[in-house]
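Below, in structure tokens: the form predicted alone, a single chain.
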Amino acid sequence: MTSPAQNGLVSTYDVVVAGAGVGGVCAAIAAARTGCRVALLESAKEIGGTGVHSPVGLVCTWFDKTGRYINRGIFEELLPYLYVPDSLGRGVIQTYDEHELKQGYLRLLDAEPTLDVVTSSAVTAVEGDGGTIRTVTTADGRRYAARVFIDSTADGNLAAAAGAEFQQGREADGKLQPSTLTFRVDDVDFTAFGMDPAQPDWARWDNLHLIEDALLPLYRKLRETNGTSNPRENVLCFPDRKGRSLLFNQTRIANVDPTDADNMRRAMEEGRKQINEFWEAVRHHPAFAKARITISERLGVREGRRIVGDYMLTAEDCLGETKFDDMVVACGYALDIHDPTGTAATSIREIPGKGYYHIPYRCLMAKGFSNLLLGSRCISGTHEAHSSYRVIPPVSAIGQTAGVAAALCVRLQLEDVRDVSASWIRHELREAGQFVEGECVKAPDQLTTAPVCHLR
């Protein structure tokens, strides 16, 4: 972080959010709905992030062991069909369409008159002093000032540019989970797999083996003849809700550093190679007689930077269902670690007991910074904990929480995001339909005394 520049035009907002994936979209909308002036900066030409541009189709857990929804709020507005009564009890594979998700993002963003979306605007520099960010500069040279900044990039790009401490990979050797390049196969004849999309609840988990039973022998033959560099041992794909396509999460690309552009280009080439090898091996199956294949435009990166915050969530916290006084987000997804070498089987450890754990507000505070919040998978947690909360439902809740906290900080004219009480945040989240646990207290309209700093 450098000293503030003395010249150049600056666009001034209450809140600036970097990254327009699910976390950034939810953060920007949550802040804008309070009346804050918000700028949402996205490095790519289009918004959407991983969920749109490198989708896996499957919606990972947003409920507990009893079927109670623990990620709601803005996410429910984006994918309302996930919340149809008894939809979980029928064993249906819950998937989403990335085009519908993007349209949902645009619909909610367009509804906010105080929110500006600026694409092709990667944050390249951060200016400030004493742990307070004053402005950020984007690749096109534009500068943005705000009271509070939210880093909702998947890899903590804004925070890293500001000089925040971060970690990458597992503790032992720094290796990250492998990446994937997904692809969609349209015009699939599911009857050739023994599945009938005309029947209700046809896409059930107990039917998924029909697809794998058909394709796995073909893939194994490919591997046995050294016809592919892909180390994945199985076939992984999910049907869409309308019975027209399969979305494959089939590739496995190790040693990918999402902060290295040359490395990412190499990984994309390897991903396309693995897809072409796989498709050549299976394309003659009758289910694909009229099929068309579309490769995702971006690499699906499971892990990047993890910004160090005031508290670092651990695997023990997740598996032990630790309860925090400053709880602001719940997560019910398993610890899902794809072996960083790409050769061993994926390790999945379900959350025991009630099936969910708390994420405390302190994990959303970048250590050493007074006005920087984390609003995506880049929050403060270990390699193992990150493998759980990195998926869309909890990231949506993390983003919404960061937006609410930022708006409260602006409204009450606080100097430090730590002065925002978690009980105030929970109250606002609950009012917005989000799931929370713990005392909920309405924040005052204005502070007449110095704020109490909770759990620094």
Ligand SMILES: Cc1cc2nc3c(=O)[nH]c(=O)nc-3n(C[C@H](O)[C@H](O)[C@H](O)COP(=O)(O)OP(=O)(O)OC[C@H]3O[C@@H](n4cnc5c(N)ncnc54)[C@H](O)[C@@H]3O)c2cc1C
The other form holds:
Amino acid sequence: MTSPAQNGLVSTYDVVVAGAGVGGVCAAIAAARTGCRVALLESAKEIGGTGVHSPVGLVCTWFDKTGRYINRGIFEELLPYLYVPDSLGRGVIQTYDEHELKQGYLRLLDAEPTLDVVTSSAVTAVEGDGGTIRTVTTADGRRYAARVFIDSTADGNLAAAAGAEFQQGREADGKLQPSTLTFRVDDVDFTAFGMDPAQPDWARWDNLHLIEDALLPLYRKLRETNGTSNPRENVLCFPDRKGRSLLFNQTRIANVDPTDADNMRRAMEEGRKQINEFWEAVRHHPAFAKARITISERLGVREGRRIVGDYMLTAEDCLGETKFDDMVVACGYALDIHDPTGTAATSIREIPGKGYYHIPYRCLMAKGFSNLLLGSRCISGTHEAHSSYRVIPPVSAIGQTAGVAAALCVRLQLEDVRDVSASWIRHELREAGQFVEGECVKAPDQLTTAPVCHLR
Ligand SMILES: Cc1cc2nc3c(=O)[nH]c(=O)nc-3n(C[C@H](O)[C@H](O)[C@H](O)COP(=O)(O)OP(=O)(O)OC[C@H]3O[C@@H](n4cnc5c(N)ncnc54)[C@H](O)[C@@H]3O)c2cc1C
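Having looked at the form predicted alone, could you now put up the form predicted together with the named molecule?
Next comes the full complex, and the chain you just saw is listed first.
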């Protein structure tokens, strides 16, 4: 972090959010709904992030083992048509359409009069003193001041530019989960796989093997003849709800560092190569007689920087369902690690017991920073814990929580995000339809005494 510059025009907001993926969109909306003036800065030409520009097809678990929703709030406004599996867990595959998701983001963002969305605006520099951020500067030289900053860049780019401590990759060797370039195949004839989209619930999990049974022999042959550099051992794809297309999560590119632009460019080329190899091997299947292929615009990055916070969530916390007094988010998705070398099978460890765990507010605080919150998958946790909460439903709840906490900090004129009580945040989240556990206390309209430091 550099010292504040003395010249240049500065736009002043209550809250600045960097990154407009699911985390940043939910953070910005949550803060704006309280009346805060919010700037949402996005480096790309369009908002949406990974879920829109490298669509992943599927929405991972947002419910516990009894089917109770544990990620709600803004997430439910974005994807209202999703529903839970039946008691045998055989539910329909929960896919989403990235265009619908983006329209959902825009509808909610446009409804907020105090929210400015600024695209093509990568945060490149951060100015402040000590652990307090004063302004951020974007690549085009514009500067933004705020009381609270939220890093929703997925890779912790704002926090890292401010000098926050971070970790990358697994503990043993620093290797990150592999990246994937997804692609869609439209106009698929599902009847050629023995599936009938005219039937209700045709896209059930227990039908998915029909597609893999048909395509795996073709893909295996490609691998046995050294026809591809893709180390993936299986075929992974998901049918859309309308029975028209398949979204392939097929490529696997190891050793991608999302903070290195050259590395990302090479990975994108490798992804395209793997897709062409795969498509040549399977395109003659009768299901693809009239099919068209569309490669996603951006590389899908599973893991980047994990910012070190006031608490670091561990695999033991997730699998042991640790309950935290400062719980603000729940997560029910498994620990899901795609092998960082790209060669071994994916390791999946389900959350036992009730099937969900708590994420404490301290994981959203960057260590040593008074007015910085983490509002995307870059929150403070280990490589293993991150493999679980990195998916769309919990990240939406993380973003919403960061937005609510920032707004409370602004309204009560607090200097430090640590002075916002988790019970106040939970109260606001519960009022907004979010699932929370623990005491909920309405925050005072204004503070008459010095704030109690709840979490230091
Ligand atoms: C291959 C793959 C498969 C997946 N499968 C699933 C799945 O099946 N189900 C599921 O639920 N989840 C899945 N996920 C996870 C999920 O899609 C993402 O982890 C999640 O969407 C991350 O949201 P986010 O808001 O943290 O980050 P992102 O959506 O990545 O958003 C971050 C945004 O910040 C912007 N940005 C970056 N740097 C800056 C900067 N300096 N200034 C301003 N803006 C910046 C980026 O352009 C981006 O728009 C998958 C992910 C991948 C990669």
